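Single chain ahead, written as C-alpha cells, the form predicted alone.
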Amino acid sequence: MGIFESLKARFGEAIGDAREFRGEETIYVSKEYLKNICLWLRDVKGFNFLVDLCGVDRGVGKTDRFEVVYLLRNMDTREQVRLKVRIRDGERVDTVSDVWPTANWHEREVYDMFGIEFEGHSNLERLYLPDDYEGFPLRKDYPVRGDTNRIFYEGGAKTKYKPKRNDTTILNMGPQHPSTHGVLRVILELEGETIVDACPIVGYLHRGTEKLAEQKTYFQVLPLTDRLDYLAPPSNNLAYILAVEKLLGIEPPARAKYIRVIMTELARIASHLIWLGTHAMDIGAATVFLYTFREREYIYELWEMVAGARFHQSYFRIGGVKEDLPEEFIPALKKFVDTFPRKIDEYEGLLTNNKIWRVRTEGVAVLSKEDAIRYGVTGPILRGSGVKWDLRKAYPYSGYEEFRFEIPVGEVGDTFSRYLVRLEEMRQSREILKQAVEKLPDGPIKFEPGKYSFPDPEEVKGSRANIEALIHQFKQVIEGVKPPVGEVYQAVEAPKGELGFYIVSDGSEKPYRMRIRSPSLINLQALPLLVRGHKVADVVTAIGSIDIVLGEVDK
C-alpha cells in the first residue's frame, strides 16, 4: 500500500487528492489534521527527516491563496513524499517544529516572506528581515523592487531573545566577527565564560534571490545560483540545472554528465580546502592556510581553463554544458589527481596528531546522531555524527551511479570527527576524478543544441550562419524554455550538505516559485546545540566546523 492509500485509510476525509509529476507524489491534507498526520508519518511510517518546508502564493484572488509545502523523507527506505496544506489569507496553520525541530527556522522564513503564522511556534519572528519591515516579499502582489518610498528601515535586525536565567550575562558575538567569515551575529548567554545558550541572527546579506528568480527566465536564473555558496559555484549550478531538466523531462548526454561530475568534485575539494585553511587559522594553526590555498589555486586555474572564469563560472547549461573541455585540461587534471594525495598527507602531518589541535577539537561541539537527524543537518556534519548518508549514493544523479567511492563517517560527532570526514571526502573526490578521467566518454555535450540551450556560436555567426540556428538563438534569448505545468524538487550533495531547488512551473518561461534549500542555513540552526556548556572560544571552533557561507545562509 502506497503512502497516499495508507493516509487515506488512516485519516479518511482529512486527506485530499494526490498528484504525481516526474515521479514525485504530492498529497493535499487538511490543516486541522496536519499535526496528527505528521506525527503518524514520523512514528508509524518512519518519515524521520523533514527535508524542507516552504510557502507558495497561488495568486491574489484565490480562495485558498497560500500553500504550505512539506517535503518528508524516510532515511531508511529512501521514500519521499510532499504534503501540501492550502489556507486562506489570514488563516493560521499548526507548527510542526515540535515534530521535527528543524521546522523552527523554516516556519520563521515562511512567516517572514509570506506572513503565514504558525500556531504554537515558540518564537515566531522574522528570520531575515528587520522587525519593522513592512510587507511580505514573496507574495505575488509585492513589487520586486520593494517599497521604493521607504528605503531605510529603522532599527536593523533585532530579536526577541529572552535569557534563560536572570543571573547570566548577554554577549554579542558579531555581526562583524572575523571567525564567522561573513556577517553573522550570535547572541551568547553566559555564566562566567560558560555558554548557557546561543541565538544565531542571520539576514544581513539577504538579497532576495528567490524573489528575483520569479522575474527572470530559466536561463537568466543560473548566474544567481553562483552567488549562494560562492566557494563552490558548480555545485549550485548543477542543483538548479538538474531541477530545470527534471521539469522539462530531459537528460544530458553522457559526456556532459561526466564533465559536470569533474567540475563539481573539484568544487568539493576546493570548498573543503578553503574550509580547512580558514578553520585551522581561526583556531590558531595559521600555517595550514598557506598549504591548502596552494592546491585551491590550482583548481581555480583548472576552472578558468574550462569556463574562462575562476570564481563564478555559470558553465553548465540546460541539457549539457556550455562548451567542451579544452585540449590542455585533461593533462592538467591528471597532474592534480596524481599529486593531490601527498598534499592531503601534508595537511594531516600538520594537524591530525598535533596536541593543541586535538585539545581544541576533540569532544568540542558534539552533535548526536539523533539530534543531527531531528535538526535536519546534512553533509559532513551529518556524516560526522555517524549517519552514512550521501545523496550521490541515495539518489544518484549526473551519472554518479557509475563511480566507485566510499561514504566516510565519524564516530563521536565532534569537531575532530567532522575534520576527519572532510579529509577523507577530499580523498574520495580525488578517486572520482581519477575514474572520470579514465572513463570520460566521447560524444555530444548538449541535449539537442538550439532547442533547450543556445546553438553553437559557429552556427550563428560568420559565413557558416544558418537561418534555423539564428531562429533558435532568437527564440532562446527572447522566450527561453517553457516547462510544462508541474513542480519538482532536485537536490545535490554539495560540499556543505544537501542543496535543493524546489521549482513550481506554471508553463511560462519564468519560474512561478523557486525555493532554495540552503544547507548552510539549516546546519547553522544546530549551533546552540553544539556550544551549550562550552567556553566562548569554542564558539569559533563550532562555527568553523559547520562550515557556513553567509551568501548561502541569507540567499
Second form
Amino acid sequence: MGIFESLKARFGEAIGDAREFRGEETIYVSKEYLKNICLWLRDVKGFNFLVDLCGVDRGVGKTDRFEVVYLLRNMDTREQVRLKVRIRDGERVDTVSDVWPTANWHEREVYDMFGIEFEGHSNLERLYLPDDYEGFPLRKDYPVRGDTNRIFYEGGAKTKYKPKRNDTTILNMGPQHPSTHGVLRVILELEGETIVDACPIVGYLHRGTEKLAEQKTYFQVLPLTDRLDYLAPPSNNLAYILAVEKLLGIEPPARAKYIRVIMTELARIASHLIWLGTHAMDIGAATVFLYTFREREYIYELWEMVAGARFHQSYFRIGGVKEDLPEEFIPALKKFVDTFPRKIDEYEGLLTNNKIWRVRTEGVAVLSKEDAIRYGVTGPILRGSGVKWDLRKAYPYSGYEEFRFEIPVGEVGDTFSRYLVRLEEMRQSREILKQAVEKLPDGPIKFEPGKYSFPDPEEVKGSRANIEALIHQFKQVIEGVKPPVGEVYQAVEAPKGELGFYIVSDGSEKPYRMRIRSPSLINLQALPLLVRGHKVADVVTAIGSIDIVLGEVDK
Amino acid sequence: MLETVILTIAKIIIFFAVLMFFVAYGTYAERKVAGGIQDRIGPLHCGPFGLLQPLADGLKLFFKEDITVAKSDKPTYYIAPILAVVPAILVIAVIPVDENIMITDLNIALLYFLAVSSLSVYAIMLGGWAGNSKYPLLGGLRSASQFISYELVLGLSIVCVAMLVGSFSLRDVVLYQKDMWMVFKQPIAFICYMIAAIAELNRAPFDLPEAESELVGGYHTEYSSMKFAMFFLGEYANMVVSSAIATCLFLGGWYAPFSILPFIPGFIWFLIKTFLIFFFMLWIRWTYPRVRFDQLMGMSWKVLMPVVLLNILVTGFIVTFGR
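Now that you have shown the form predicted alone, what about the form predicted together with its partner chain?
The complete assembly is shown below, putting the previous chain first.
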C-alpha cells in the first residue's frame, strides 16, 4: 500500500487527490488535519526528516491562492512524499516546528516571503528581511524591483533578542567579524565567558535569488546559482541543471555525466580545503590556511582550463556541458590526483595529533544523532554525528552509482568528528576523481544540442553553418526551453550538505517558482544547540565546523 | 662624576637604539619566518630582500588617522599605549650583554625585572577597559587573569635559578654559568620559564587577550595609528627583552657554548642566543593553534604551578644538603 492509500484509509476526507510527476508523489491535504497527518507520518510511517518546507503563490485571484509545500523523507526506506496545503490569502496554517524543529526557520522564511502566518509558531518573525520591511517579495503581485517610490529600509541595527536572564551580558558578534565567515550576525548571551544562549541572525546578504529566477529563462537562471555557495559553484550548477533536466525528462550522455562528476568532486575538495584553512585559522593555526590555499589554487587552474573561468563557471548546460575537456586537462588532473594524498597527510601532520588542536575540538559543539535529524542537518555534520547518509548513495544522480567510494561516518558528533569526516571525504573525492579519469568514456557531451541548449557555434556561423542550427539558436535566444507543467525536487550532495532545487513549471520558458533548499541555512539553525554552555571561543569553532557560506545562507 | 653621567647616558642611548633596532627587525623576522613556514616569501619589495619594510610599516602607522573613541575613558585611553612600551624599555637597564657591558649591575636585578615587567599588564587591562567596548573588555579580563597566573609561574621558575646562584644580580647569574649552563641544571625551570614568558607576552598559542578570531583584536580593537603601533612596539620589545633575560638566566649569557670559538666576542654570542629564543617564539606561533581560555588557566594552576613548586623543593634540598 502506498503512502496515499494508507493516508486515505487513516484520514479519509482530509486527504485530497494525489499527483505523480517524474516519479514524485504529491498529496493534497486539508489544513485542519495537517498537524495530525504530519505527526502520524513521522511516528507511524517513519518520515523522520523534513527535507524542505516552502510556499508557492498560485497567482492573484485564485481561490486558494497559496500553497505550503512540505517535502518529507523516511531516511530508512528512502521514501519521499510531498504534502501540499492550499489556503486563501490571510488564512493561517498550523506550525509543524514542534514536529520537526527544522521547520522553525523554514516557516519564518515562508512568512517573510509570502506573509503566510503559522499558528503556534514560537517566534514568527521575518527571517531575512528587516522587521519594518513592507510587503512580501515572493508574492506574484510584488514588483521585481520593489516599489521604487518608497524607501523601504534606512538601515540601523535592531536587536530583536530578549535576554533570557537579567544578570547576563549581550555580545553582538558580527555582521562584521573576522570569524563569522561573512555577514553572519550572532547575538550571544554571556555569563562571564560562558554562553547562555546564542541567536543567529541572517539576511545581510539576501539577494532574492528565488524572485530573480522567476524573471529569467531556465538557462539564464544558471549563473544565479553560481553565487549561492560560491566556494563550490559546480555543485550548485549541477543541482539546478539536474532539476531542469528532470523537469524536461532528459538524460545527458555518459561523457557529460563524467565531466560533471569530475567538476563537482573538485568542487567538494576545493570547498573542504577552504573550510579546513579557515577553521584552523579560527582556532589559531594560521599556517594550514596558506597550505590549503596552495592546493585550492591548483584546482582553480584546472577549472580555468575547462570552463575559462576560475570562480563562477556556469559550465554545465541543460543536457550536457558547454565544451569538451581540453587536451591538457586530464594530465593535469592526474598530477593532482597523484600528489593530493600527500598534501592531506601534511595537513593532518599539523593538526590531527596536535595536542592543542585535540583539546580545542574534542567534545566541543556536540550534536547528537537524534538532534541532527530533528534539525534537518545534512552533509558532513549529519555524518559526523554518526548517520550514514549521503545522497550520492541514497539517490544516485549523474552516474554516481558507477563509482566506488565510502561514506565516512563520525562517532561522537563533536567538532573533531566532523573534522575527520571532511578530511576523509576529500580522500574519497580524490578516489572518485581517479576512477573518473580512468573510465572517462568518449562520445557526445550534449543531449540533442540545439534543442535544449545552444548549438555549436561552428554550425551557426562557422564552416559547418546550416539553417537548422540557426533556427535552434534563434529559438534558444528568444524563448529557451519550455518544460511541461509539473514540479520536481532534485537534490545533490553538495560539500555543505543537501542542496535541493524545487522547481514549479507552468509550461512557460521561465520557472514559475524556484525554491532553493540551501544546506548552510538549515545547518546553521542548529548553532544555538551546539554552543550553549560552551565558551566564547567555541562559538567560532562551532561556526567554522558547521561550514557555512553566507551566499548560500542568505540566498 | 660628570664622566659617569655622560657614560651612562651614552650607554642608555646605545642600548635603547639597539633594542629599537631589534624590535623593528623583530617584525621583519616574524614576517620572514612566517613566510618560510607557510610556503611563501614574505616581505620582498621595500628595499633589498624587503629590508626596509619595518620603516615603511612605521611610516604608514604614523600617517594613519588617529581615532579617539568618543565615549572612551580619556586618561586611561591615552595612558594604556604608553604603559605598553615603557616597562619593556626599563628592563634593558639590568641586562648584561657582556661581562662589563651593561647599563647598571643592580644587585636586585631579577626582582627589578619581575616588578617592572609585570607592569605591562596594566597596559592591556586599561586598554581593554578604556575603549568602552565589549570585545576589548573581554580581552582585558582575560589578560588580567592570565597575567596573575603566569606571573607566579615565571617568578617561581626564576626563584629556582636564584636559589642555585645565591644572588639576584643578573651578572652573577651569568658568571655562575661559566662551566655549565643553567638550562642543564634546571631544565624544568627553563621549560616553565619559556611557557610562562610566552603567555606573559600574549604570543600564540596563548594570545587570548588578542585572539583575533574570537575577540576581533581584543584589547587593541579600539586603537588606531601610533597608539595601536605602541601596543605592538611593546609586544616586540617585551619579546626581545624576555629572550635576553632567558639567555642570561639559562643559556649562559655571553659565554660561548662549551668554550668553542672563544675568539668571537661575548656580546655576539649573547645576541645569537637571544635571537634563537626569539626565533623559537616565532616558530611556535606559526605552528600551533590557540588554546582556550579555561584550558590556559587550567594548565597554569594544575600543571605548571605544582611542577615548579616541586622543582623549588628539590632545588632547596640540593642547595641545603648538597654542599
